[in-house]
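Only one chain is included here, represented as C-alpha cells and corresponding to the form predicted alone.
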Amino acid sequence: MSDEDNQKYMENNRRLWEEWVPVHVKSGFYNVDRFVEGADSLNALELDEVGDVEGKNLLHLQCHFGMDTLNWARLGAHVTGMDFSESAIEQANQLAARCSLDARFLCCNLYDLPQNLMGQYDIVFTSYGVLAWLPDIPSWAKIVASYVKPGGFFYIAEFHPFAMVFDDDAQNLQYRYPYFDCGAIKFEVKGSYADRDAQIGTKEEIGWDHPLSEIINSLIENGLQIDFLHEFPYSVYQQLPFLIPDGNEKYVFPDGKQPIPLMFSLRATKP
C-alpha cells in the first residue's frame, strides 16, 4: 500500500471522527456527566500498572476528546494529550474548563506530531482502539521513543491483535481477517461503537490489524527496553457480541471459558 493511499485512508477515518466526537460526547458509553462528578474513566487495570503520576508529565497520544487525560490530571499529572479530529480536541478543552483541570490539548495527525510537540515526558500513555487506526507501526514506535525521557516509560493497553481475526458480527469465534495481512482492511460504517444507531455520514473504515511481534520489536528497535507484556482474556469492551459482563466492568466469555487472548498490557522504560 502506498503512502498516498495510507493518507487517503487516513484522512477518510478523520472525516469519521468529526462526526463520531459529538455522538461520544453525548452518549451513555462515555458517560461525561458522571466523569464531571468524579468518577473515573481509565480502568483499574491503566491506573494499577501505570501508577502513581503524582508531578509527573505525561503525554497521552490519541487521546479522543480527552476524558482519560482529564482523569490522569486529577490523580496530579501534568498531562498533554494529542488527537488529529478538531472536534474532539474542541470537546476536551472545554471538558477541561467544566472540571477546572490544567491540560494541554493539540490537534495533529499523530506521524506529524514531532513537527508540532517538542520535549520528553516521564510518561507516554496511549489505550483501546488506537493501533487499529495506523497504518506504520514502526514509525509510531520511533515516535513513541522520542517523547520518552530517560528514566521514563511508555504504557499501552490495548485489544490484542490476535482478537481482531475474529468474526465480529458472529455469534462464536469465527476466522474472518488474517493476522498477518498489513493491507488496509475497509469496514461499513454502522453508526458508532458508542451509538450504532447514530446517523453518520462516512460510509467506510479503513483499519490496520499489526502481528504483537511488531508492537514489541518496533519499541525495542528505537531504543525502549520492555518491562513486562500482559496478556488478558477479558476485555473492557465488547468487543464480540456473545462476549458478557461479569459485573466488574468486564466483558468475559461464557462459562467460564478463556480460549484467546482479548487485550493486552505493556510497559517500556528508556534507559
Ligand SMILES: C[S@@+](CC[C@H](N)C(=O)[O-])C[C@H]1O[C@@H](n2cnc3c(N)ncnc32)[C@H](O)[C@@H]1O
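Residue numbers count along the first chain shown, from 1. What you see is a predicted model; the values in this text were computed from it and never measured. In this text, rigid core is short for the largest set of C-alphas that superpose within 1.5 Å between two forms. What changes on going to the form predicted in complex with this ligand:
- The Cα position of G247 differs by less than 2 Å between the two forms after fitting on the rigid core.
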Given for the second form:
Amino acid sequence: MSDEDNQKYMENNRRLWEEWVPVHVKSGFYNVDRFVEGADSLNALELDEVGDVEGKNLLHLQCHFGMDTLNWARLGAHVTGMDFSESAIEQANQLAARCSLDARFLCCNLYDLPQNLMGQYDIVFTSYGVLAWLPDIPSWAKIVASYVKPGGFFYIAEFHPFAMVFDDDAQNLQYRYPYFDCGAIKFEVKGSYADRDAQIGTKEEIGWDHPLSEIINSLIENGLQIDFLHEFPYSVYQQLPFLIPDGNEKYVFPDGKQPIPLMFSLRATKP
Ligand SMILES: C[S@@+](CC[C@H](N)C(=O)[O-])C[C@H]1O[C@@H](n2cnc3c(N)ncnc32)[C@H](O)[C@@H]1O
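Alt. form predicted in complex with this ligand, vs. the form predicted alone above:
Now the full complex is given, and it begins with the chain already shown.
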C-alpha cells in the first residue's frame, strides 16, 4: 500500500466524517442536550481509569465534535481537542460556547499534528473508534508519545481489535476480517453508527486492522511504560447485533454465549 493510497483513503474518510458530524450532533446516540444539561458523555470506565483531571493539561486526539473533550473541561482539565473534520471542530467550538467551557480545538490530520501543535501534556487521551481510521500505528505512537510530558500519561479506551474480525451484521460470531494488518479494508457506508437511516453521499469507508501487540509495542518503542492493559467482555456500544443491553450502559453477550474481548483500555506513562 503506497503512502499516496493511504492519503487518498484518509481523504475519503474525512469527507465521510464531514457528512456524519451534523447527523451525530442531532442524534439520540450522542444526545447533546443531555450533555448540555450536565450529564457525562464519558463512560464510567475512562472516568475511573483516567482519574482526577483537575488542573491538568489534556490533549484529546480525534475528538470528534468535542463532547468528551468538554466533559474533561467540565471536570477541571485545561483541554485541547484535535480532529481532521472541519465541521466537527466547528461544532466543538459551538458546543463549548453553549456550555460556557474553555477549550481549544484544532483541525488537522493526526499525522500532521507535529506541524500544527507545540507542547506537551499531562494527559493524552483518545477513545472508542479511533485506531481503525489510522493506516500507520508506529507513526501514531511516535506522535502520541511526543505529546506526553515526562511524568504524564497516555490513556486509550478502544474497541478490541480481536472483536473487529467478526462480521458485524451476523447473528453469531462469524470470522470475516483479518486480525493482522493486511492494508486498507473497504466497507459499504450504511447511514452512520449513530443513525442507520441517515442519507450519506460518500459510499465507502476505509479502515485498517491493527493487532493489540502492534499497538502496545509501538508505544513501548516510543519510550512509554505500560501501567496497565485491561480487556473487557462488554462494550459501550452495540458492536455486534446479538449483544444485549445490561441496563447499565453496557452491551454484553447473552447467557450461554462465551464472551470474547470487546474493548480494551491501556495507560502508559512517560518516565
Ligand atoms: C469514532 S470518532 C471518535 C469517537 C469519540 N469517542 C466520540 O464518539 O466522540 C473518530 C474520530 O476520528 C476522526 N479521524 C479519523 N481519522 C482521522 C485522522 N487521520 N486525523 C484526525 N482525525 C481523524 C474522525 O473525524 C472522528 O471524529
